[in-house]
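What follows is a single chain, given as structure tokens, in the form predicted on its own.
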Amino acid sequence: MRLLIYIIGSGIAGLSAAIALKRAGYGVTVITKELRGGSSYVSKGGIAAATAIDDSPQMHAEDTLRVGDELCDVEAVRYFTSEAPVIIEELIKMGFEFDNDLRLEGGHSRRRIHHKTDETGRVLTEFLLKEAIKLGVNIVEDELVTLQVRDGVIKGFVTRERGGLISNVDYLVLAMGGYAYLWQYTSNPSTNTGDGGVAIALRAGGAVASDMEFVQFHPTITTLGDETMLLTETLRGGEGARIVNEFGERFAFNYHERGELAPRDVLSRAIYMELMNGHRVYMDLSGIEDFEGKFPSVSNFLRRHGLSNKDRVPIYPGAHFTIGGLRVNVRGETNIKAFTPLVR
């Protein structure tokens, strides 16, 4: 008898999820918000793993360890920088095809990003949902979901639009976005308001304060009309982008060694700083060789609003992608009890 496995969310791990599971033999449910919504459709830089000869994925823990400011959980970094290379590996065998050069981003001592253009997550979730729908994964979008639980125990869930109780559900996998378009700065799109797995988590017992306070703040937004753009953090790792105020000065050197390739919050510290003490802060992108063929996106998004590289780009630093949550082990299970599974 075939298990019934239902996932809310369809970014990256939503979708990697289902496919895998399709795989092993499981009817397998996609639930989701938008189809198109959530943090991984709007990821531009990449995924970070150690394969590069002049690399390892001990050296992407200690870089990871060193920029936590001994706030990791050393377990769970050792364990997802070793898997990181088994992940890319996979990807490639599935048939996505990264650039053939890997990037570097701030707090990273080695280039070890691995993208496509500047718009890793776009052609990534889009790469996944054919997968998923090629495998006959059932999706069912414009959805919420609320969990019912009695004793302790997920009897089912009820979606917004269609109510009724679901419970003939072997289990449950959430994989929903964050919370970060809850501030007004913000790189997020205006999905993630938190409604999805940390509220749905909450009112079904959840524990779900695992560092409920990190909610990383990504340096390098700018809003040029009413288009918001998240300016891509491999802009500066290494391909020629620096930050600067209004007479020019490369300022983050100042506050950190490394400057614009300093870790995320330093330099958001930085930029903010600056911008409080009445200073303009601006990208200049005129370094970067071949702009429009490595950086697509941010070309067309500039040319959009009559500018080019040689134009200084005004940017500030927005709540980027939610990393505190659900309290959950090294396999992602949480302290919710899992369905009993049912006779059929």
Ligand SMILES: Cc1cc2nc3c(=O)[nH]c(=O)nc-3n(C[C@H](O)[C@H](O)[C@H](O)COP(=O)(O)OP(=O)(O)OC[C@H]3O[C@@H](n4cnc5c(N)ncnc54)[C@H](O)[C@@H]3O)c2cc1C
Second form
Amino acid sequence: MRLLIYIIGSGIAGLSAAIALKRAGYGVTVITKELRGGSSYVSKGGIAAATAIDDSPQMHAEDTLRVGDELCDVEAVRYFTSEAPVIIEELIKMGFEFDNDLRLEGGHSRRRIHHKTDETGRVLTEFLLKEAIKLGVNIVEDELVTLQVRDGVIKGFVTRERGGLISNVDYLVLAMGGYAYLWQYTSNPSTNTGDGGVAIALRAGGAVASDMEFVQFHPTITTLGDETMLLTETLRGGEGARIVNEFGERFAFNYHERGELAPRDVLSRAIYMELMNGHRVYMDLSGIEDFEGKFPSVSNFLRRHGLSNKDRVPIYPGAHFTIGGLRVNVRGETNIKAFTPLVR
Ligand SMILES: Cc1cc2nc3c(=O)[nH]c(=O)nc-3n(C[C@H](O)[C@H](O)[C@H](O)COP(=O)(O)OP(=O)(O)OC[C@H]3O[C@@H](n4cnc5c(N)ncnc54)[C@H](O)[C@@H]3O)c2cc1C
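Alt. form predicted in complex with this ligand, vs. the form predicted on its own above:
What follows is the entire complex, opening with the chain shown before.
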């Protein structure tokens, strides 16, 4: 009998799982709040993978462990840094075209950011969506899913519009992203409220949620008018964007020897301290060559608000990446008892 798999969430995680599982012959349905919602669609800079001749997964792992302040799960770091080049190769084989140059980001000792201009997430999500539809993945959009948990066991899920418990499921993939939209200052879209993944962890009880205290704050978010945008880290990495206060001082060097290329948590704290001390903080983009060609979405954003890269852009840190959540192993498996009574 063909197994039925439901995937909740249509970001890069959900769509990648859908494609892999459909190719493996399963019946796959993706259910999502917003087909083009979530972090994936607005993510900018690109994907880190050690593919350059002067780089290796081991070096990538060492950089990650260093900036992780010895708090990382070493097995997970080694697994993901060694898988990253494999995934990049797979995407290229599928026909995804990255730009030719690799970009640099904070904390990395090598150029290893694979990107598509400054809209990598949007372009990659559209690419994966097209592939999933081509393969015949069933997609249900504009549906908020809530899992039904009783006595620590998932009994099924309900969707807001259709209602009714759906329990004829063999496997459920939770790809509902993070919850950083809960913060007042955030880079995240409004879909990221944790109502799916983290909420069931709380309701299921036990040790299913972990590391919830680890929320990464991105240092360079801006709000112009009522539009908020993350100024991608690749602007600083080798492209020459500077972080300055109202006197033009590059104060980040007072906090870390790598200045603007310090790890995100260090730079976020530096900017926060500067703001708390009554200063104003800006990103100065004037030194970037071919700004419009390299960063079209930032350039269009500035233009919409009557600015260009010759103007200083006010910035602040905000909640960005939720590192904690459902406890899983490197294969993404939770310890929640699920569907045992439901598997046919
Ligand atoms: C502004 C920004 C820039 C970023 N830039 C980068 C970058 O350059 N490089 C990088 O590696 N990472 C970046 N990130 C992080 C990266 O985007 C995320 O780690 C990644 O996209 C997460 O993918 P995902 O599929 O797990 O989740 P998401 O893309 O967030 O998708 C979650 C999905 O779940 C759906 N959903 C949520 N709750 C429910 C529910 N209850 N019912 C139904 N559906 C639900 C949503 O609609 C959405 O489709 C960035 C993040 C942001 C916000």
